[in-house]
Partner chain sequence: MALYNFKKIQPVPSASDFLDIVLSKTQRKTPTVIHKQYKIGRIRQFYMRKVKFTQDSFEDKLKAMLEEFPKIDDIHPFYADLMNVLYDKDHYKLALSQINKARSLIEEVAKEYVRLLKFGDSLYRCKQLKRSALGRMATIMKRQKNSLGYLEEVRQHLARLPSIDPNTRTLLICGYPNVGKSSFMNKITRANVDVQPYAFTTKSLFVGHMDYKYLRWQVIDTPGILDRPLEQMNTIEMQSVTALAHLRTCVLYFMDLSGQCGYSVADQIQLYHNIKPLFANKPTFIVINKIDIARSEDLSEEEQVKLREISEKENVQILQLSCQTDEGVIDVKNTACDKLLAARVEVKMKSQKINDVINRIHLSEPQPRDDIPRLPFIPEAAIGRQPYDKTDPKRRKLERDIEEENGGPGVYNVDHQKLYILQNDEWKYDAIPEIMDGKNVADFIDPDIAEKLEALEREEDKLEAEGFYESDEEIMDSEEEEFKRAADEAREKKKLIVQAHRTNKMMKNRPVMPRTATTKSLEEIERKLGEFGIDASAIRTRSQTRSRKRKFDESVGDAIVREESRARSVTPVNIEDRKIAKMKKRSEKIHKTAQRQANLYARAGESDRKILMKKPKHLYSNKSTVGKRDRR
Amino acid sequence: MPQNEYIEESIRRHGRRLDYEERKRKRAAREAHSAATFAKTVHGLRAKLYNKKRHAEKIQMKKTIKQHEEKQATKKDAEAVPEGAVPTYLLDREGQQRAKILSNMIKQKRKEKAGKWTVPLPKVRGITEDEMFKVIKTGKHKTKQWKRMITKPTFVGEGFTRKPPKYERFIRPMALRYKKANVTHPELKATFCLPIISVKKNPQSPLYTSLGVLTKGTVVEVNVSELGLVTTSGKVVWGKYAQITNNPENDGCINAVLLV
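Any chance of seeing just this one chain in the form predicted together with the partner chain?
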């Protein structure tokens, strides 16, 4: 019975077959050819996948080549610039570099300032009532059509009790109720799964806001006590607004970005 490292042992004792190295070399040499044939003949989904993979590989290859080249390239040292008399066109080299950084900083600040009073998603696609509500036929002969079922994800507060079914105009299905959202902190670049407290505003209509419909662009209040954010006065913040950035009805989850 072969046991332990019997393969290595056998190679050590008897060696490999005589043409092992040659075959290995030849296989490596042919690899490009076989890959090319494959790339030419493959089609459909596999081709897509293959091309994507190959694309990524090529990018990686080019990057590494570039890195190597950079290593080899001689860099000019800033301190090696000869002191003393320098022609005018060379005077501001360092200063210019610095100016560029400054201007970037200014841009950044402006951007931040502008962003403070806007939301990440200023515009949303309009959703018609047809899309939002499904008409439910009721009555003995299924002739009454005053009931609606909401076909989008909703947030329903904790203490909510349904009205008696006979009078319930809007039905929010249990399967489409959500309690938590994946909230990204734009500065920390980290995502947390936080409980939703309420729906602040649905840009589509005030009706949807009151029904707690969660669509793309909806602003919700989330519980950020886990994050341990503190106000300037030292109090712990626990409610913050976040805007939904995905289509929850298509993704089955809610992704939001924290409004800071």
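Okay, that was the form predicted together with the partner chain. Show me the form predicted on its own next.
What comes next is one chain alone, with no partners or other molecules.
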């Protein structure tokens, strides 16, 4: 068990307190009041940022409400032709019936499809350069400070060759290089040790992406050929993306969730 999951472990073993649901409901009911109080008292830059956030939330809320509204519409129905004699001015009209179009159902399906590609960790803690890099002093009198040693785990690829020490600006220690990750398939509920192909995106910085730094939230490409996944046309899927969900520098391994 990772160090920071003792609360989850306790819940799994002993369950939650008996009034948990009631307290949760009351807390949710109070949120509107506390938000209003905060909005009244806050000022300056914090007020601007808070109002901007609330504005975006309200727009999203209105969009959601609009989606869930049922629309009335008419559509032609061949079976709904009136019986008996029809006046001349109604001869050109076909039978119509009123129908409710639930546009939100279609939109919901689209959202679910789009949601399949959303990452498990949309937000991660920012890492400062002081935390990421260690300054290496060089030169005869140790006065030059242009070299940096990366203190986080990295991925460098199969045919990687270091530059000569004289020209190497970023040093990636061999002890912190990783080649494999423990990837969990969310639908199969199984974990596989798969080789990493490349680092697709590090949310911290494009520089960290190009250096292959592996931090929490990084999206990596893994080789899933041994899982036997196939496309609709019958071709074997070779590479898939996965997002790192742990802190590799603390745990000594990489845990990731496959983006299916």
